[in-house]
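Take a look at this single chain, the form predicted alone, given in structure tokens.
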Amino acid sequence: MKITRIFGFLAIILFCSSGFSAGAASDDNEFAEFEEDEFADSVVVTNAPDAKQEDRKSVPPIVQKDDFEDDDFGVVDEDESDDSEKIKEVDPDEPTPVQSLKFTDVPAHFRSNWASYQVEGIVVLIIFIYLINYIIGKTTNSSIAHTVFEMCRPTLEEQFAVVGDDGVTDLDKLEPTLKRDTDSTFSAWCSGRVNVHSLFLQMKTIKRQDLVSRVLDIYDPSSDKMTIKVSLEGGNDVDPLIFAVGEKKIATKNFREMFDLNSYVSEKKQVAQQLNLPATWQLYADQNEVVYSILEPGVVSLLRKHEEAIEFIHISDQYTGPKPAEGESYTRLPEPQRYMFMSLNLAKLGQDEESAAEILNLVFYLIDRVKKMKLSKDAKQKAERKRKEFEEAFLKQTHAFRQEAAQARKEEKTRERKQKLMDEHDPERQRRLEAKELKKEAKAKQPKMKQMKVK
């Protein structure tokens, strides 16, 4: 019996030990099932690559979360909770539908689609045309100005010691040149002649370099101009005169704008007809004797010969420039100067060197003629009396303006004192200011009397 019990106890121990060994073996190889699955998947992948892609698509996306989430602080986002519920509801075994690829619309290359660049093409074309017009216009203006200057240069060098003075270069090294002020304006200074302080020759050509000006010139045509401005020498032996003659349109414009012409002269229609001046010209002068002294038969013949090229001639001993604009006036009579102007049309002058020389010689003849001209005693007294009357009228007018300005300043000061009296809050100070104001008004109303001391 004891032996039977002993064998039974050993059998139980052996059975328990075999059970523990089997459990340990199963615990040590708990990933064997997954390894078998992976092995099976690898076998399937090698045999069927399409199945691998379907399995990958069926796997739900892995959502990466930050280290710190709202759940850590007890905050739950409704959108996240809904998304998580949707993710949980997705069945991993259900196949995900394959989305079709979307191709972005890429514009065609500009070489095959020029219609998309019409605006840019027009802008580039306008810029190109503007640049070409600028180069051609600038070159044309310079060529015209230098051509005319070369036509006038021999005569100028005969009459003046210095031609083309720029005020910087030494006279020994100076060469007669034309100075370019702008792309359409050129000038030259000349000095060193009897009866002349200086001569300023200026050429104003059409703005050919500006495309907009060229377009506007179609509707309002203009031409190239040359102006000769001469500062004449004065003195007590020079008689007074104001004289102007030229084309009707230009002469009328200068008569309205120039201060001396608008103040002293009047139109001389009958004298112009007697002297046989061109029918399209107008004549202005302060006296008839001045006209007969200047417009000699030889001068009139040259004016008729070059009536298209010569636009306007103005000689004055009372030149002060254009008159003030409307609403403005001189507070003091400007100092007059002796000047001579001549305006020429370069288009009509052309490239005739002989015509240019004749016109310049006419200018120098008029300069010398004005210096030597002697008026009669009555004509000279009349001219001086007219200038004196104009000066007195101007002083009276400016005196009235000064009185009006003084009265306006006085009224402004009175308003300021009364406003100060009204703004005063201290009754005592206000009473003193009011008494002072009444005293001033009473004093102003009293008649002014001169006090004389009797010895």
Second form
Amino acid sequence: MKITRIFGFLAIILFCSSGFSAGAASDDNEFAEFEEDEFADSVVVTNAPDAKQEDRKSVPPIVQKDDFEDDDFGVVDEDESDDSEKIKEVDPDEPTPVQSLKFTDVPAHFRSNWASYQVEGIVVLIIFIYLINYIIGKTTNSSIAHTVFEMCRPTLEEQFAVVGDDGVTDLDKLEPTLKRDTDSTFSAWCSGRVNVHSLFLQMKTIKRQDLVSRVLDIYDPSSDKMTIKVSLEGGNDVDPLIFAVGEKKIATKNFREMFDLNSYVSEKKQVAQQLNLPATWQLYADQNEVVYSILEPGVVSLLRKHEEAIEFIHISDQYTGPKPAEGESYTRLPEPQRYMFMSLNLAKLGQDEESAAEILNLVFYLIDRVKKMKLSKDAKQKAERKRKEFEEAFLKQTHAFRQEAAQARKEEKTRERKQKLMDEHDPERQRRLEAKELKKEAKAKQPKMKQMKVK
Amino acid sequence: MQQNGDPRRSNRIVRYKPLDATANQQQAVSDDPLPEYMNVLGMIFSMCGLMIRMKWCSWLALVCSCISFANTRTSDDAKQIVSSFMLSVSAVVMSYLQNPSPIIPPWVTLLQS
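Swap state to the form predicted in complex with its partner chain from the form predicted alone:
Every chain and every other molecule in the complex is listed next, the one we just looked at coming first.
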């Protein structure tokens, strides 16, 4: 059945196409009567054999003239010559429609014309170079990070029960590995030590995998960095301290940005000179005693030895992160944490295993030192007083903000009530609302007087 | 400065917890907004290439997608990168299907003048 239907369709299509061709044939036959005239004209016209086709198009007007002029035999020759002239005149005119036809420029095929695709070639080359650079940069970053991690791993394994935790794998099956965050950032999470909740080690290399970043790096060079963020175990037996030391630029930047550094500490230039710290470094602390108890001679000598590798050290018991952006402020003081932050230059750190081990051991020494540190009574009281004052000042400020907010809300409510009063059409309701409003205003004024009376 | 005794405490292990997704992503975006910018630029160039039929826009969209891919963070969705790549490739293909002629290099016009 289906086959018969298909055959039926084909038959219809064939019939239609034959009908069109018949129509075309009949079109040809319509011009049959003019073909005789063309033969007659062709005897006269010898110059334009191609004009036959044009004749067919322009035959009707010329034929009409012929019809008129065939009756006048005397005129025929002249007319014929006129015709020939006319035909000759028309001939040069007739090709003009052909000449006015414009052939569109079809572009040559790509295979025969590939040399003209220059811009495309350049872009493809750029993309190719970019991808090659991506592969090379990614491998370089990975190798740098893993090399340094291999140097640090023995020390970390000595200090922590778990090194390189990903939060998912079972602890029994865990291998100390570096986690890849991006193609230029790697991290390792260590935990299970005295005095320490956790140690988060992060390596941020230059974006060697991105060609754009590499080009921008030429104008604003940066270096591979390693940051160590230690969450310290707190407790009431630990004395308060806020301390920061490091390379000038980085130390100043952190002093401006970090909330705790900005709120509590001041620069200790003289103490820095006394302790013989590197000249390019700056020292910040809330109290001198804190500096003296942390920066022992041994620590200072190590800091000087690895001056290029160590960029910044920040130890705090009031760590709350960076300051809020300008225009914003905390409504409530965030919960402070005991925290240690260290920023190291990866290239200098990774020069040899010995220096990497020394620097890491310095970190653990400082962790334990901070825990054991005992300030004098005065210093401790001073520190606690400072914190209390800061907290009170903060509450006062926020109290003022809160009061303003409450006042604004009250005004908004009275405005709404008055607006409701104005919009009320029912006079009875309006009177009632007005009375209510008057009562409220009277009440608002009254209590103050009452309080005074009670007093 | 040597440590005495084993400081390791297996009973005090705190497991690694990836930071809160949205807060971390916002922080990551503020730290390095390049992949987002390149993603948006790539989409704009793809649209220009498809609708206004500018071939160089389509090629630029492809370059922007590559840059965005190279700067991806692991927290980012891979689908977004793949879709921006597909969009830019389709913009290039459609531009050349409509008009296979090559882009006229600027140095040709300069040389002619």
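Since this is a predicted model, take the numbers as computed values, not measurements. Residue numbers count along the first chain shown, from 1. We call the rigid core whatever largest set of C-alpha positions still superposes within 1.5 Å between the two forms.
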| property | result |
| --- | --- |
| Per-residue C-alpha change between these two forms, Ala393, threshold 2 Å, rigid core fit | no |
| Core superposition result - C-alpha of His425, shift between these two forms, Å | 6.0 |
| Displacement in Å of the C-alpha of Glu412 between these two forms, rigid core kept as reference | 3.2 |
